[in-house]
Amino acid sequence: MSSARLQFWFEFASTYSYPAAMRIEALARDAGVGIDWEPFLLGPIFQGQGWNDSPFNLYPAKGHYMWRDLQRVCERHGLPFRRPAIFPQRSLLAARTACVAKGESWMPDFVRAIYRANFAEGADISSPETVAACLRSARQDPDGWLARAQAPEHKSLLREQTDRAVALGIFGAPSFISGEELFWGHDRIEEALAWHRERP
């Protein structure tokens, strides 16, 4: 079993890092493999490719299939689903949140609430006041969060994270990085956990 963790890239407005994040705490727990939760953006990303929007927006057909397969998906893993008023959602302020709580123990149930909060609830994940009550779900303080994620010494750390990612070979979300393997997509979690722990 490789002794480093694997890493799991996520972005707050991707439709199938949704059921991913909802899952992968407890598959990685039963697999033996620890996981490093990486927050970043695909609109830089998407920019480079460039496409100014979503594919699946972009491509009506795509995401026509998307929203109803991401149906089937939660269904099948029992996980609320409402589709989002607005997709994708501006999660700038969200994922700033996580990356100054990067490593902290409480960080994974703020990424799931966010989660649940947007396919789930159809809250608006860009406001504060989501963000600050998914960080009271956490049993956090959300003024002493919400002030380090806008402070100005820390907004450079999400641009940091979506460069790591771009350098990895990153494309898209929900991605797992086991050593210098890509594995993209929800449906790729166990076969990412199961690479991960055959690995020295």
Given for the second form:
2 protein chains.
Amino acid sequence: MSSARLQFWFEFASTYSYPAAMRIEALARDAGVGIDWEPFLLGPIFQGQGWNDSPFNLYPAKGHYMWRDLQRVCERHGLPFRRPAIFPQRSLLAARTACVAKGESWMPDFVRAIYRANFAEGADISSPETVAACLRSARQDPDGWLARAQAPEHKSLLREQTDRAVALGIFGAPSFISGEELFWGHDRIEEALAWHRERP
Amino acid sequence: MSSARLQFWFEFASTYSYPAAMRIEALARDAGVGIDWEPFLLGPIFQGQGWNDSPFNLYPAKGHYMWRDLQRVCERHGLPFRRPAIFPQRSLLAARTACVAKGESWMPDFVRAIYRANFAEGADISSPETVAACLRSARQDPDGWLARAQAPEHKSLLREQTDRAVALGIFGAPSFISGEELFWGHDRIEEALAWHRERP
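Cool, the form predicted alone is there; where's the form predicted together with another copy of the chain?
Everything in the complex follows now, all chains and molecules, and the chain you saw is the first one.
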């Protein structure tokens, strides 16, 4: 029995976080690793680098590549994909909701529902209606959790998560942390999950 | 018998191009794919994006991660690695030499020698002495090839290569092109080599 854990840092607006969120649970089970689901915001980190938009918008060649590559990744893993009309979407409410749901057994279901809404269903994930629908799909009472997410005493949770991400050296999403080791990008899931086995 | 070919676009200053250059020939042989070695310069492309330095220097968190990650990648693949004192190194002379050597059977040996000089041996790859030593290690007469590389009528070759890279949508290195498909990053070699098989 392994007690290894991997931190999975995700941003709901981040394109490559989508396949990571959809795939990580099954991969982690096979690897015998527990996942800590860690929501955060990339916006403040990008602003700290002088970017007022996603680098995929600021650098068109990079963005053009990313959309085609994401489509290939989703095809490869059998994930539905529809390019969102708006990118990046405002992920504040969904991320605040994920913060108050941290540690709840249904939190991964909620996270996956938001990602599907964003990258497969063309929904506006900044709207309370979409977040409520995703809470319902995780069999939760939307009103209670939405109120908790937006309560003044809970709004700081997301800021603290984002500060933690910066302190951990995170600069993009998805990111994975195994012990002291940081891995960046969906294509590093397997390597991150294997790290603790290779270095006991 | 397959006649599939993969374009391998590399920049001698690019960190992740190093493991790609060292690994691609054996992987391509196993995959039954021929490699077209395509040198280019990232500097003009980065300048077009408003960067006057490597993004790994401009964005320190990203740079910190990259050096640790490159070390892991090299360990994983059994490649020697020593972080260069200067990064990025000036790759102009080495890239011009690779341009005049395109199509020569010894060109991959020369390319690997330059990458070893940069990322394993702490050598200054901008110096004619280093480039000459790399030509000699590929069993070539350095003086002849260095003269050819710097001849006015050949200097445009590298500019044309870099223009081609931009026209192909390339924005970083290493990049791989299979048919119309662009793949970016050392961790996509296997996927790029497999592309033509999966989509005949």
